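In the form predicted alone, a lone chain appears below as structure tokens.
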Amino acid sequence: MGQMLIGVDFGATNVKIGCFDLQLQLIDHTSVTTHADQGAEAAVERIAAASEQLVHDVGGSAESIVAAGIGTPGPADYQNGIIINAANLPFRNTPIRQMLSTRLNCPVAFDNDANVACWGEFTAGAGKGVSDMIFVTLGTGVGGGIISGGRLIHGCGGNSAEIGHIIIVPDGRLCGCGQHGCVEAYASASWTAERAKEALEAGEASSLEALLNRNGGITCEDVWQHRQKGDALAERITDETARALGMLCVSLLHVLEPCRIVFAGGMIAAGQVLLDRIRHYFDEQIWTMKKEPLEIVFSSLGEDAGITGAAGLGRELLKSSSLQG
């Protein structure tokens, strides 16, 4: 095997690691348990050892790794490669980029996990072929990344693209961030389920009631499944979710004018009905002065977006180093 790139998607429970060629084709992947409680040094050692084993298994050696990238939850000082206080990780002021670079003996790129996944879709997934793209993840929260002119947008403090905290309802629902009316409080997977639960507890009739009584809770997946079965409350709740996302797309279009908005995350398992409803509410709310060619699509890389984007950022760093050298 020739030169290889390593992409690392660092989660609180597991770390996904991918091995790629220089054309960003995935060769193989693996995962290790984070064990963050054992400290950053131990975590970096596990990642490096697993990366080297992965490369060895496909016919390479440690020297085959020419660059790597890593994505972690924020907040972090991405310019200097330091995890400041990552969500669900007990790391404080940890120079993660330098630690991994020293251990793998290669340049390492470092960015927010949502930005990394965004870069993956942009370079090798649903955003391929455009210069301006917005990536929106629908999970416990609503996150994302922004590509403008072929470059990731970070903002003055490195923490831009907090897409889920755009306010769409003045004085609306209290969001976990402390603001009121954020799109996340209406359109994330967890809040979609919570709104359905609140409606049931307020006495609204639904086939979801038996599920709530039996399990003590309901999931976003449950709500979408019951919509497909014709449940009126589930249809209303999921339409509210899609409407919030349609409103979000309108705002993102007017501010940034992307060619494409790519939705990812667990909620896109709802399938075509979700995409169709987002597009419906976008068309309903967008201005009529001119036809907008914006494409609204689903992610194509799925769970591989993070490792692909991390490896892709490593490749960009390698190119930059070569030009400077």
The other form holds:
Protein chains: 2
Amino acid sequence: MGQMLIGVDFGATNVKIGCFDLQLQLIDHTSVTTHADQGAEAAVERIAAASEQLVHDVGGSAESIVAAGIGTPGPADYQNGIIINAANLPFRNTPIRQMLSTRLNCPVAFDNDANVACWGEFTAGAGKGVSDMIFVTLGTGVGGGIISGGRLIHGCGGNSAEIGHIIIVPDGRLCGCGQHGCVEAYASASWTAERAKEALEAGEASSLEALLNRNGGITCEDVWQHRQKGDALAERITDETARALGMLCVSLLHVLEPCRIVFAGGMIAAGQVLLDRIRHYFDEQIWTMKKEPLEIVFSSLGEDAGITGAAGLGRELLKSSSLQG
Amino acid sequence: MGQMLIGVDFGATNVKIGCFDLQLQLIDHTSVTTHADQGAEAAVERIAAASEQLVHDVGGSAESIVAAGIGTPGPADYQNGIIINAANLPFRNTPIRQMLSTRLNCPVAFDNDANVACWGEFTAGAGKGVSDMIFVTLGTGVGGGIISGGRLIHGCGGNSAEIGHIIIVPDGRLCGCGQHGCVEAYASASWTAERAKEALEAGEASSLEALLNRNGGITCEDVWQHRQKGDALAERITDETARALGMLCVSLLHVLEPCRIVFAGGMIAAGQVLLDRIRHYFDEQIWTMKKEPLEIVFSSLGEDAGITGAAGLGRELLKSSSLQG
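Would you mind giving the form predicted in complex with a further copy of the same chain, to go alongside the form predicted alone above?
Full complex below, order starting with the chain above.
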């Protein structure tokens, strides 16, 4: 094997590690437990050892690793490669990029997990071939990343693309962030389930009621499943989620004029029906002045977007250092 | 005099032309009538002749002009420097950049008028010193420009920063663009006046009523003036405009994380009271998770932002060509 890239997707519980060739083709991947409680140095050592093992297993050596990238939960100081105070991680002021770079003896790129996954889709997934793309993750929260003119947008403090906190309803639902009317408070997985629960508690009839009584709660997946079986409430809740996301697409188009918006995250398991409805509500709400060729699609890399993007950002470092050298 | 830059702000009625030194200090300025009906070649000749005269008047010669820039009403093909079908201009498929470059014998930059003014504020006005800035023009419509990481954002077709068409109210007021609930349909100068007019027609008492009866219409300036004199309706209308703009700032902050949002255009004549209220409603609506150091300010270049930014973009061309050369 020739030169290889390592991509690291650093989560609070698990760390996913991928080994890629320079064309960003995944060769093999592995994962290790984060054990954040054992400290950052131990975590970096575990990641580096697993990376080297992975490379060995596919016929390479430690020297085959020419660059790496790592994505972590934000916020962090991305310019200086330091985890300051990440959500769900006990690390404080940890120079993770330098630590991993020293240990692997290669340049290491560092960005937040959403930006890294965004870069993965952009370079090797559903965003391939365009210059301007917005990546929207639909999970417990709504987050994302922005590519403009082929570059990741970071904002002045590395905290741009907090897409879930665009306000879509004045004085609307209270979001976990303290704002009212955030798109997240309507269209995330947890709030979609919550809206269904509220409707049940308000006395609306639905096949979801028995489930709520049995389990004490319902999930977004429950809503999708009951919609498929023809439940009217689940139908309406799905529709409202799609409408909020269609409206989000309209506003994002006008701010950044992407050619493509890529939705990702657990919620896209809802499948084609969700995608079709987001497109429908985009078409319904967008201006009539002219017709933009915006494509609205689902992620194609799924869970591998993070490791792919991390390795891809490592490759960018390599390119820029070879240009400068 | 040494080397000079020419900045051209090309409007449907008048063309403003500024002559700048390489530090982007305005040396002198002039204007010519557009006479778009006489065709693009005649317009370019008039602009070039006026530019040369301007340079002569301050002690230079045609050879002193080392670069120029021009901003025109959109939409256009900015990458290729072609006016395709600009609003209020009869030019079609006009390679304006090349025409002016040939005539002035220097590199010419080309962008839409809002981006050019945005670049002016960024390099020499209220946006100086930051890396990420959003420029919002409040006039008949609401438009703008975006600087991210020190660069203008263009989107995939040169039509980003259509900031006025972010939707802030689902199923809200019908905007001229065909959408419902655009920020422009609440907070532009014309819609601010329109909202006041509607309230009067609905029977609300106000000192604006006599004005409406006398003139058959009211303007945004009338609203500001009557607010100053203590009129309650004018007070409420001003407040609603500021609230919509505060909400816009919240959403823009979350998408792009600018350090500064710069408001410009005729409406900022409302003065400090409007700025204070926008800031107030931003503070009221922004999340409580953390405190971003966003500054909300008014334009400092006013009418000169366009010529300054056009000259500034010309200077960028010069820099990049000297780097490549």
